[in-house]
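Take a look at this one chain, the form predicted on its own, written out in structure tokens.
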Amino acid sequence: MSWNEEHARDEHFWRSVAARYDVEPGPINLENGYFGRMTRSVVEAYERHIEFINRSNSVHVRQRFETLESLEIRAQLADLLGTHHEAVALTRCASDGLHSLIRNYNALQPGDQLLVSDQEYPSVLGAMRWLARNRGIELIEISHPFPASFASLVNTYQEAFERYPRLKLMALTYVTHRSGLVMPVQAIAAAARKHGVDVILDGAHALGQIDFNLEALGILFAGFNLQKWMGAPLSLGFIYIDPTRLEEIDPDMGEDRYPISDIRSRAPYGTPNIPAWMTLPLVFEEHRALGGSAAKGARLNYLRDIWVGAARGMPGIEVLTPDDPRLYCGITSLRFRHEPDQQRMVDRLLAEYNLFTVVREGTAHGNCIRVTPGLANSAEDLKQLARALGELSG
């Protein structure tokens, strides 16, 4: 066991971590997989930032923030990544980064194909789906088997790069929404590069839960929130671009703020939420003091196997995430065997146990509940959370 496994199970420790976090009285929330908490340090930053920008107004924006802060805060953030500076921009949140990547990709050619599966996100999918109508392109869908293991998922991606010779742009979820399951990136982006295949990285969740490194996973273009397991504020995300491919992303809607070597061209421009930015700082030095995406995810980690360990062995319950920790994550879903109407599970789960979940749908395999522990959650909360699922699917 390393020493973050075992660093996740003090719960001595863990409670001073949750204590730092202000938590409406209400359910025990296990859907942190929405948006993520601020600690009340941020908090407090965040509406100083609010109040200093109302009173400067452009006074302070257009002499510091656009012309040294904002400089300052990318570079902070490349430095958290260990990437270049001039190969990130924050955008609005993950979703928005990843539209700009799909909608300005210019590579594509008459003939060429897209790649798409089932455990994309809806507006990553959308996107897509948009990029082959507006192209004339042909959009390749495909389902990933279930139960899936690190073999299948890669088979299924190489069996796709064989049958479709043509592809030359695929969109690859780090950590899918519906039920975390964590795609093996490293192979699969290997095995696209071997067949001429670009790309577009959507890690909406994998920052600041998983500890990856972009140049070793072989990813050029991607999209990231931070306000999700950094735990920024609303409206914060950024794009990746490798600097050795930025001209194969046009800038965003003809954007010319910034020169077209600039990464910041490829971003949607608009007036961002700047007391948000200048609160990043305090998140990146939290994050860092806690032990990074390496210490979260452990925790993370330790919460969903309370509950997943003892789930398993009861009859009534499928656990759809597989135990393979190369491809799990602190999300992970399930489904009542004999329940064709998970909701109304999710429904009970709230009234009779205070527990508050989350139904989620779209794959192949069909709808399910999604259970997302966060950083604010005790291990208690999770063994609750067994003996509900233990006493309902009895």
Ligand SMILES: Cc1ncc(COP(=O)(O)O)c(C=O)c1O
The other form holds:
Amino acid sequence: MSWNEEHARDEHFWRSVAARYDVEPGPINLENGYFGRMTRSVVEAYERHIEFINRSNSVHVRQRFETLESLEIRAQLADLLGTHHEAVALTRCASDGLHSLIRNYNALQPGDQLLVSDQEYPSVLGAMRWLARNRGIELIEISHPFPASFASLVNTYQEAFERYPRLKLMALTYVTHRSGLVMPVQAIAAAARKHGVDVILDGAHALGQIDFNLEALGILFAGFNLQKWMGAPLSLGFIYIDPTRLEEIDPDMGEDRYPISDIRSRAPYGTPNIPAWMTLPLVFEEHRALGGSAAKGARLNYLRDIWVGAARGMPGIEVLTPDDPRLYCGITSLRFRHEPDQQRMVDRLLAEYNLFTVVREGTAHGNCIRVTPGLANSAEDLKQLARALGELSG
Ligand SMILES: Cc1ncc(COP(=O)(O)O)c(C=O)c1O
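Okay, that's the form predicted on its own, but what's the structure of the form predicted in complex with this ligand?
Time for the whole complex; same chain goes first.
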């Protein structure tokens, strides 16, 4: 067992982490996948920045934020990714950045094909469909077999690359929003590269809970947000473009502030949430002090394993996400096998057990219930879920 895995079980320590969050009285929240909580100190800093920027208005923003602070924040962000600031541009969310990458990808020729799978997030799927329609390009949509394995996920792409030799660009989701399945990004990106296929990575759910390095993954284009697992204020995201491939992404429409050689010209134009960005250095500091994505991810996996370990032995429950440690993170989905309406079971989990979860639609075999613990949850919360699943499925 690694140090992080052992540390993840230290309930005393994680209770002290949970105490850094203000939590509204109410149900036990097991739907932390929508967005994460900020710690109390981050909320306080954010409030201070809102008040300050409101007082100082454009004076501080023009004199310091635009010229100094935003550059420093961008450098810190690049540092977190193990890359250079020239490869990173700030956006307002993951969708914003991913749409910009997809919309402005200019290396398509007539006859090329695009690839998506059934694991893509709807806003990415919609953007890829838009690109295909607008450029008169064929979109290939593939489905992954269920249950997924490391080999099946890679092979499904490998087969698509061989079957459709005119593929030029694909979307790839690092962590899927429906079941928390973690894609073998490195192996898929390596196979894509061999076939001349460019990959745009949707890293929305990966940043902050998976320890990765984009260069090592072989990823050249990616979009992220900071509100899920980094615990930053809402409305912050960014894109990554390998500097050697910047020319393949056109500047975003309406963007006229930056030279064409500057990646910031690839991000959508608009006034950013400046107080939120000013809060980010503290978010990074707290993230690092906690042990970064490796420590946070290990804790979330531990919480996930508590209920999944119990649910695997329940005949009435189907856990959709594999147990291969390479393929899962804190998010995992389940179905009640004999229940046609999963929403009814979500309602019962809430009414009878005080547990808040959410139905996700669109998996090949019907709806599922997504369970996403957060850093404010205790091991006992997940044991409570395991008891509830045992009773409701019995
Ligand atoms: C896999 C995935 N991609 C993209 C997004 C969109 O993120 P944002 O709301 O920052 O645009 C989400 C949000 O839940 C997601 O789960």
